[in-house]
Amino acid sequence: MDLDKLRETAAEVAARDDVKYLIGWEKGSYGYRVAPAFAEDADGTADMIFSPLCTANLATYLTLVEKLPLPRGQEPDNRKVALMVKGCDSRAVAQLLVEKGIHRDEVVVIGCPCPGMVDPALLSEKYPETEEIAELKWSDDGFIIVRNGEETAVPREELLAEKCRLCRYPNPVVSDIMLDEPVESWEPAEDEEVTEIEGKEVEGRWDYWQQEFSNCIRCYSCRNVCPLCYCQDCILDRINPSWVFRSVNFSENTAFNIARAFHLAGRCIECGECERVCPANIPLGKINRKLAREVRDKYGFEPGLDPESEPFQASYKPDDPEDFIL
């Protein structure tokens, strides 16, 4: 990715009269950290980047930021929000358009073809962070880590994020501007983690998730980071009636996590953000990818590919299979 072209394009978009601000990525304060960047004018785009560290899905901000109440007397700013997206991020934008969570004339989508992101946990484990800001670049067959002025070449498979190993759409599916030529898609790996759990007996699956869900601290990070969890009135927050109590125990934790997973059935675009931010390291991606596999295999449906399509729950066809329904 040519950073000069990225910043030049970002500056042009941020300077437009019809754009409120542009959301992209910039280097964090230390080590491998990368932070979301909000630019209200061309000057604010000078430090924007796109690198193997830009794993965060910025589509979350399209609903979290724009739904806040306005101060008394302030008029709404109805200009567009510009957003940089990878392939999986663009699927979130497309799904939000399908669900009318946002409208097409409210956003400017800047596409970033994605050769694959690193797994931050794997990266920090194998190459411990330093106080000095580090960089990562793509190479022909992997990544290049730049730390303390030294470059280290790393094979792609050593640090590739799980979501990228399984990725079927590395290029943005919806965009107004593309920052580079499309990358060559790769054959997605078999999802061995989901297959392994499917191979367990029912008791084995229950034991596995009992152990994982018992670690949940109900911090709601998974829900808050998810670009498709944007209901203003979340049923998991209701007190009267209480569908899920706020107690932190296995029973309530299980109800919370399973309710969220089924809420995302036919909607999850497999960006892996829920698992990335979980402080208890619960493999939430396995649940969502399992349901995504069921929807894909049984109905031939994948969310977030066509902004003009119908939502999964509204896409009934007379020939839909039903022999597996109890």
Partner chain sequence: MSANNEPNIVAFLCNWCSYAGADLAGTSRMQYPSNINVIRVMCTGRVNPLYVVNALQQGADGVLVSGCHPGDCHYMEGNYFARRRLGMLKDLLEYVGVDPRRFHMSWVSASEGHKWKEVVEKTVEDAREAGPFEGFRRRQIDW
Second form
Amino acid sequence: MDLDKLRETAAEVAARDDVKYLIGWEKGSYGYRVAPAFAEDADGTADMIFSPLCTANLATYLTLVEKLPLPRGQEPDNRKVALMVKGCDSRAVAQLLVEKGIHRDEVVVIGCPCPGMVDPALLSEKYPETEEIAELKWSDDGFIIVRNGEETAVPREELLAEKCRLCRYPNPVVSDIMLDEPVESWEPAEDEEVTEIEGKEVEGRWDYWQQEFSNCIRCYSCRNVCPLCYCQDCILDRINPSWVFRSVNFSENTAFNIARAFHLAGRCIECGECERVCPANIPLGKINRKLAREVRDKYGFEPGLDPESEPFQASYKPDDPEDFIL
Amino acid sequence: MSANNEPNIVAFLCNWCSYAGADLAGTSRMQYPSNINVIRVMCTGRVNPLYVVNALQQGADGVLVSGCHPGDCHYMEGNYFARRRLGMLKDLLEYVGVDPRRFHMSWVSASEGHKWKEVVEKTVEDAREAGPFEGFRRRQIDW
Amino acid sequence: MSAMLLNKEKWPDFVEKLAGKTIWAPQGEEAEMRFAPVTEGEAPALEYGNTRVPPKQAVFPQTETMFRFQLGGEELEIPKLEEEAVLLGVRPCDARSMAIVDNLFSWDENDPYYFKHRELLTLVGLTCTEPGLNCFCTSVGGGPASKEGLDLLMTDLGDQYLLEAITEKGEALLKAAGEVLEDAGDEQIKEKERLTEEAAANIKRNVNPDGIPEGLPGLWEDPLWQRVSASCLGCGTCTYLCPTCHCFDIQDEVEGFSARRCRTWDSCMFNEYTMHTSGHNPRPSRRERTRNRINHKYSYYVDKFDVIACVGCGRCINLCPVNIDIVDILRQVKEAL
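In place of the form predicted on its own, the structure of the form predicted in complex with the partner chain is requested.
Okay, now the whole complex, with that chain kicking things off.
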């Protein structure tokens, strides 16, 4: 991707009168980190980047920003929010449009066709992070790590994030401005991780997930980072009735994880953010992808593709499968 | 599971069909297992999946959700939504390792007292086979 | 206080001498490593950087039952804590955090739960010889071999550990170990000092906190808070994984007729944390919450207890999903002063 063109476009959009601010990515404070950047005017876009490290899904910020009560007489700032999206992020935007979480005229979507992100954990495991700010670039058949002026070429397979291996929509499905030519989609890999768990006996699956869930510290990062978890009043925070207790043990952790995953059934767009941010390394993607697989195979439905479609759980077909019913 | 090793089943029945069906089974003096604890709801469409999870957490060995046949819903389409939602829940529970025999869904109309008897027998039998469900109980753990 | 040597071959024997106490040690795979009570009989290995989840669990469990009761009953059952515990291989920064949090829990009244755990716990530290990428303990008053909060400090000298008792509890541990240990000489102590200095020199990140505690109140409405909090997700990772964060929530959990009152960790980064019943929220957005987090650690705590409530372990920097970097924020604060 041509960074000059990206910055030029970003500056143009950020300078528009009807745009409140633009959300993009910029280099972080050290190592491989990339931080979301907020630009209120053209100046703020000078350092924006799009690299294989831009895993953060910026669509989260569309619903995260608090609408604070205004002093009497003051008008709300109803200008648009511009944001950069990868393929998966754009599906989050589309799904938000489906659910009317946002309206189309509230956002300016800048599409970044995405050749695939690296897995940050894998990257720092294989090429340890240092305090020097490092850069990553795409090459024809992989990634190039630039550290201290030295370039290391790495094959794509070695560092590609799991979610990108399985990605079917690398190009934004919703956009106002496209920054580049669409990339060629690749053949999505078989989701072997999910198949492996499916293949286990019931007890084996229970043991596996108990092992994982027992690590959960219930920080709710997975919920907060999720672009589609945007309820003002989350059922998990409610005290009366208290569906899931706040105490941390097998039972509550499992209930919490079931509730979280279920609320995303037919909505999860597989951006993998929950798994990335989990401080306890719980493979949340394996649950989300399982549900996405069921929704796709059994109901022929894929969320976040068509902003005009009906939400999965708020619609039905008379001939939905019912082989599980007694 | 209670002291006599009988499974404990929580059943969510819709007011218009299944509850009436169960009533019919009763008034017709049909014999069926008494392990069922019925909770009447207005429609299966209002059965929050967390009801099921919560029941399992609070000591149920099996959960049954029963409503009107497709097309017969008193609210026109509540059971269609429930079918989608609880179908997904069943897949999810199975995937995290909850025995599929612990959660069932059925359509029982007001006139199907006999079917109700069969459904209950099947649910109780399945829960009995699956055994007591202690792994998920709240008070099992450091209460 | 005495210094002893422990041959690494005798490590299992030393651990055996701790029998009767719950041993907390770092466990699990590299990425998910955390302190947990050792279940199997093996002596825990201590080769690790630092755990993701801090060992505050040992004195401030994430869920603590305060008492149990029956609905309609009149009796309260208060859980008894009797078992002694040893926190094995805790990093000096984490041990220091406990010394810092002690101030809070003994502020006006001693918190019986916290101090019961604290009383029963012996902290066996391990000198940090390979500081992590985001460690900045030396900037906030700690160090790779800081003894604050510890009862006993171990230093890895290659084939052997140097054990230095710091408190009576530590001394008692050494005495109990008895013949497993050998006397240490000046040589080993010098070697330890050399290692410590080397480690301190390897700490790359630093910030000079001078002036920050006094200056922060003046920056209340500074635009910097909007800037640094814009990307905050409001997840609790930074506070849940902070060794000095100590906020808790108290809830009654009722099932059937039995109930318990328990306290669980809470986080000032959550919306509901300051939410009033009326619906008013004095910290309505992430800007105020981020400001509070920094102010609490670097200003309020200093006012009250004369110590910065940050030990520089770097966890919040390592694990923030959007690269909110406390060292960077402090740098910006200093610029704005």
